[in-house]
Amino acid sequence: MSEWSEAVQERARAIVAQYPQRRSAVMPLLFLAMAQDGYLTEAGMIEVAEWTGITPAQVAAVATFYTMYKREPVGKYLVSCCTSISCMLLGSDQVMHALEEEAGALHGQVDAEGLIGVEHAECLGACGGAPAVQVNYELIEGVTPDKARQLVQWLRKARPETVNTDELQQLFGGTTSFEWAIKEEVGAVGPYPAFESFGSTAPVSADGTES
């Protein structure tokens, strides 16, 4: 019997229905499992195996290959700083240091409160707007060390239920790769990529309800 709520199961059914073979839904279902528990648990991977008809070992093979599937708690807000070559040349090492110092957590760690996790990341695909940072995979371009500190302070004080790339860019960003033309209405509600509810643009919380 599934341990997921009926709302989350309904969302899982809708995800599986999009694919000609249900095993192809493994990756979005892993994100759904993360949304359910805050990170990817062993029970969550077993649940995904049951939904996709593959073995837990096969699910784990996918989950351990991709870095965006977090198998340990990373806090409510996961702050990722790109340290690849373009960002590094434009000061991302200093941005990363500012994030770590302000959060009180080094790469791969979570602050004492369990609120903010910090990590360095490989290329985020925003080389023209380096240095690039993400909060729960919502992008900010042109971040300076001072703005990185302000970002952590804001997360700790405001504790937004949803983080949105347009708001983050306006508050803490600088030079962008190109002029952003399409406003992003959906934001992330946890340390996993934002994804829309079916038939709606409202973000979905961990319990499967719209927020």
Given for the second form:
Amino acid sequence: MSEWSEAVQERARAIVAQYPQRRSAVMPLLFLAMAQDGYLTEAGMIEVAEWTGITPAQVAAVATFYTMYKREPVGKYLVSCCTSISCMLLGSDQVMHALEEEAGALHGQVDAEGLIGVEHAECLGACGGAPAVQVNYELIEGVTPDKARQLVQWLRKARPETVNTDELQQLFGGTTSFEWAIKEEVGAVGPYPAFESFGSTAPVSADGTES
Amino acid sequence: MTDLTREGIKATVGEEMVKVTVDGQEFEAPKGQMLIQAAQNHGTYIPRFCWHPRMRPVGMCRMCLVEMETPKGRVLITACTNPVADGMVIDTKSEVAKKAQEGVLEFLLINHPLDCPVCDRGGECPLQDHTIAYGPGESRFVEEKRHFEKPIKISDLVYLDRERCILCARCTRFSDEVSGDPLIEFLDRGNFTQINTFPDQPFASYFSGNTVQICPVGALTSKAYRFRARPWDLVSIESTCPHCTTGDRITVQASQNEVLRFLGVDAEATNWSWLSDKCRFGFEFIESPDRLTSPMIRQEDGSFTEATWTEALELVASRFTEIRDAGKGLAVLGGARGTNEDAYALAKFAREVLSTNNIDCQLDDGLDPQFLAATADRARISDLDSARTILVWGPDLKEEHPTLYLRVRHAVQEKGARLVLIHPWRNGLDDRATHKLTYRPGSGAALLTRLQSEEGEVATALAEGPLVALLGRTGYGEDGRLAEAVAAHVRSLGGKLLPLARRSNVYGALDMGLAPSLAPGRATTDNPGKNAAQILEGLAEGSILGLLMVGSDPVRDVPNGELARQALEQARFVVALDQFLTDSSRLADVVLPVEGFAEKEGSVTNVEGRVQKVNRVVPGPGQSRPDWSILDDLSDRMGRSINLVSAEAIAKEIATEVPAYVGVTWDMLDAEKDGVVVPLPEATQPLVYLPADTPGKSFSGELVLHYARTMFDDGVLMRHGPSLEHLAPGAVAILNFDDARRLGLSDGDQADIKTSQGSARLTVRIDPSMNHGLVYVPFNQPGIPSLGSDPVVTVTKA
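Can you swap the form predicted alone for the form predicted together with its partner chain?
Below is the whole assembly, all chains and molecules, this chain first.
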């Protein structure tokens, strides 16, 4: 009865199989549902309810608690600006303002084209590299208002299929929390976290990095 | 002993007693019992909102904070999540505890509107009462409260005002833990946490009304009671629910002689305060404008004219006397919906005045009355709580025995009983079944043989006791003797059983002798008469001429409704004692208006043989009279007086004359909260029926019919209640995909469903969970003729 493609159902089965009780798979399946429609639809929640054997109301109870389950379209690129204390002290309000102005969308909105969504976020765990910004949950540290504007302009122009933290950092970042990092081989393909098991990852393309 | 599981805190209450001191008073309580309960049992009420004695504790509302002494000093704990322990010292009224309680109330009132004067709960509201008893008196909160659209309709029966909600989770826990249909949940947790349903998926639970009763504020209200009365204007009298055979205890509340509400009473023996929506909202028929208010006599042209009681009774007496004295047959159908006193009067009237044993209070329901009334090894409902294995092979409990359904769920989910569920199709208990077996009606005997002979998981489970079996017919197509054969097997395994029948007081009626093979008091008759099906056949072919119907509607209520119609049309003389003009009483020659539930006092008997009181709350409409008084009057006019003077006098007669009921007095029933199970120790039961191991006929066909009841249907009591009349699911024929394809049918097509006894044109629904070769049709849906009890069926595209 599933509306999902056979490949997606295969992924769902694999996710459900990881847990002793299938209801425990509700959170990863919600991301999988988001990856199908770009955001979490009612149909997606009903689908998850069928996979987990709980009611749609119980699925909605989970989905409406977590801010990362987006129940409205957020565009192809969701740009989140940290406005918690470390970032705020280092000017994240200006970064947020620059993002909003450049994108033409306020917090929680999507630009006119439906391409870029902007939001402010609570602590992204990158205080050492504040202010921090994420694009589709791929992190950029040390972002200035100017870099933020460039980021929006670049997303609009280059429209990369995949965004990747290393590339973004190189193009738009500044100070980082650590000088070393393990190289990220894959990037996110939509406004949900890049997890291989959800199919929301793709290898970074060799030529997609030019601005 | 607290066991922290996924499902929350579960206390295991043991035998061992511990000493606890609450507010300086020392007492003993069973180890593991929650402090809030132990304190209450010893006279100390600790305020609470979220805690409910019949649900698991969650400690969400924080209202029950009390101070406990520990080696490190005094600490605040929630009394609802902490079990008593030896040497525990508790202060519920200390300065700190008081301040904590004040703080919680001030906090809860931040968002709760102060609209008590226009709130339905005002006057009976725990939040209002606790605010007065434990609150700070004023609030420091001056900001804007939360706002929501109010109220929203979350189901056909229940409205939700989210502004009033204090988020105690009683309703969500009830629907998840107790009734097993979690269709409401906390959404948008955070500043805007609210209870709600999933969009476009209403709170369509059979038990939704319970959430209204347990809501500690006015957030949940029912369609039937909203803005109808203030609690201080209500007269409240305890009684027993008139709908299902569990004998659920209820409080009937009325204002100005109008019944306005039923509430569940926490009776340990039966319903634990829960009611199905059919019971809870099934009171509206009492005040229906369609109630009969005066005797009516049918004219030549088929219309009715009102008559005086004298005219009507003289006519009935002369015609019945004529038929009786001519040695022609007379018969009685019905009597299962009244009190034991009325049933006794009817049995006496039938045998002594009409001189007939053609009496049946069951309308071709299929189970042997002796089996129902007097089976050996009859279980009690409470046996379910201590059962190791529960076997349910009978009607879908959720549809037909809703509070038994809750009890079985509880036993399996909370007490760890194993459930063996045998049913032709989907069943309300599927999600709790340890073993589920499906079969096609007609092949039940073969399945039973397999269970008896085979070694296997199910056989092993059944062999491990204590075993309690709930047995009955899964649908009208099934031979009633199958349940008996299963009962025989259960007995051979050392198990106990409850044979299941419907029609509210059917067990009481059988005990009073309203069956062709039963005399009052669970005794056999020497000369058995005809049963309902034979009576209808007799009427149709002319071997029985006269019929007395008492609160029965055979045209809608027997599986072969067409036969019932013919029978009533062919009968020489038909009298109906009824509250309404039904499809059957419309065909009677004389219709006599009777008092119904809440209008008369008496006793009733439930599925386990428990006798409880029903009480008079309001007067009956117009010139309506109780059954016994009409029958007594008729007996005088027919020259063979049965000498009955009042329901109470009949009760006294029963307590001395009716063997199994010896010693059961109204005083005793009024004193014992849970009534008494008959026979009392000093009484004897003449008949102990041993279920026969003859599973009845087997048959097979390409397609067989699973023809079973749903909770809401076109029954008389529902048809006359505005809240319930639209809830019948409507007639459909549900088929498996392969069968549908073979027959050239797709979802939504019209098809003609035919059996040897009836046919109907129904909408086809395809359901992948349906067994092959099986067609499910719900019984007695509005506007649909009945299909009969022959399960061999043909389906053709219309």
